[in-house]
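Let's start with one chain on its own, the form predicted alone, as structure tokens.
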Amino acid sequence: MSRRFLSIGECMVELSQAGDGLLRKGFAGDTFNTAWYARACLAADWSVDYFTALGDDAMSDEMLAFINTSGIGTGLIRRIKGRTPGLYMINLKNGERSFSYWRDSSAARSLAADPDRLREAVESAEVVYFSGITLAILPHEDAETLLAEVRRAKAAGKLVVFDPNIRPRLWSSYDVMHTTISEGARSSVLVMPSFDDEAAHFGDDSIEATIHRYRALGAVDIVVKNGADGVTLNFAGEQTFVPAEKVEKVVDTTSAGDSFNGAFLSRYLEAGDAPAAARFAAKVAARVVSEHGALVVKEKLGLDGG
């Protein structure tokens, strides 16, 4: 019997530099990227589904076909008449990225506007994954709808996973951002923050402070990513450090954290060994940042033999 991993959020049209002033079109977005890497790394008896909303335009059709051909289920994606996907462009300098966005009228902003469809999607999965960006793009009442559903999933014993993925420009105020991200963590079993975000926007002065804050909110397990300085795991109160893999040349960090999350969850769901999952995910993330773009094909991830 197939087990289901559900990722909730926004997939966008991605424009990346192709040289000579040209741009390359693709599709990506934080929770979709994680679904992509989870699909690449999970065993065949897991299905991976994406929950979002798309428009009825040609670009939405193309995105839906791309998600399907990636082996990710699209059966519960909403289609909204007259709407379009969001778009972003990657600007790269010395391997570090910055983004320009066009997403104010994105169809994904209405992904939680149909509570029945959202509940059907969440109830169908054993694992539910969402992010701070998922919450940030939603109107307040829809964010509350989503939080209510993931709280319900947590209470039902599902593995609810949350990456705070803090992007202040998406929020109306710091207070709203702090409150809503904290509620996302409170609604989750496993929280996977990035320490640089937590230090910058919550004022944490140490990884231990980040772990303490999220545990106090009700997270059971915590994975704190810290870039080249490795990953700190706190599972059931037991703390472990896993170093990052060395990378000869960083090309593009666009999907470093997303790929780590997808790879980590794939191994953790299979064996329940968090340190081993983190070591595997560090290897995958190292390969991802050595390539261009958010989505690196499975053949380049070096997955043979785990």
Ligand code: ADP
Second form
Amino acid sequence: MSRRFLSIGECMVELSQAGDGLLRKGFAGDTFNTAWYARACLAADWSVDYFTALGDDAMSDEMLAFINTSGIGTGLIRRIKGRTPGLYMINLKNGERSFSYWRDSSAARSLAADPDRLREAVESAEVVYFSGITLAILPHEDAETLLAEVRRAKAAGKLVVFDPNIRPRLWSSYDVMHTTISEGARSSVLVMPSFDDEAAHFGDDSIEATIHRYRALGAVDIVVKNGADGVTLNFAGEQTFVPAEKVEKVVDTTSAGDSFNGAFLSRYLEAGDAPAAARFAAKVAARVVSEHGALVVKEKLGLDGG
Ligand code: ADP
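Given the form predicted alone above, produce the structure of the same protein in the form predicted together with this ligand.
What follows is the whole complex; the chain from before opens it.
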């Protein structure tokens, strides 16, 4: 039987500029992007499944088909009558990107509203991945349901992985954000934060401070990403630094962190060697920032010999 990697969160419809006022449609979202890169990098004896909720409209059907075609399992996804997926648009003005979101009533916000289904999904997996965005979009009670479920998974010895992915705009207050993200980390085995976000929103003055804070909460292992300045790993207290790859021309940093996480986990799950997994992930992320878009196809990731 194959082992299952389960990623939980929201995938959205993405609209980007295609010239002449035309828009191009795609699908993306932090936890989905990580599932995409995990799928690209994991051996075939792993299955990768996405857990979310979708509506029953044509756009939900199309997203489901897209996820499936990507080799990612959709069998656990909830469908909710009368609902639709969230949507965001990438605006380009003088070379600067900005984002507009329509996700307040997206179906994904109800992904944890059916606790039995959520439990069944989590129980079926060896590895469970979620993020601060997953927690931010849920009603308070449902975030508690999800946290209880991942705590159970952690207690059962599963690898629970959390990327805080801090987005203040999605939270009702700083207090709720701090408390819930800290609870996400406490409920996880491996936490994969980005130092920029942690410094800006938790006031960490060093990478050590970020590591110390998450370890004190109860996370066992931590990978702190720091863009072009590489990553610092702390696995059960042992610290290692792995530099980023040199990139000739950074084209688009969308999903740099998501791709790093997916690639890192694929190698870490196979061999348990965190520094080697980080070196591999730095190569994959370097390819991702050298191309346009969140989802770079496998053929362009240079996986041979990785
Ligand atoms: P996030 O997208 O979550 O903010 P980071 O910016 O820390 O995450 O990037 C994640 C990973 O992507 C880094 O650890 C690094 O491997 C790679 N990366 C990001 N930006 C660059 C860059 N300019 N040059 C080389 N690698 C990069």
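Here the structure is a predicted model, which means the values were calculated and not measured. Positions refer to the first chain, counted from 1. The term rigid core refers to the most C-alpha atoms you can superpose between the two forms while keeping them within 1.5 Å.
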Align on the rigid core first; then say whether the Cα of L22 has moved by at least 2 Å between these two forms.
yes
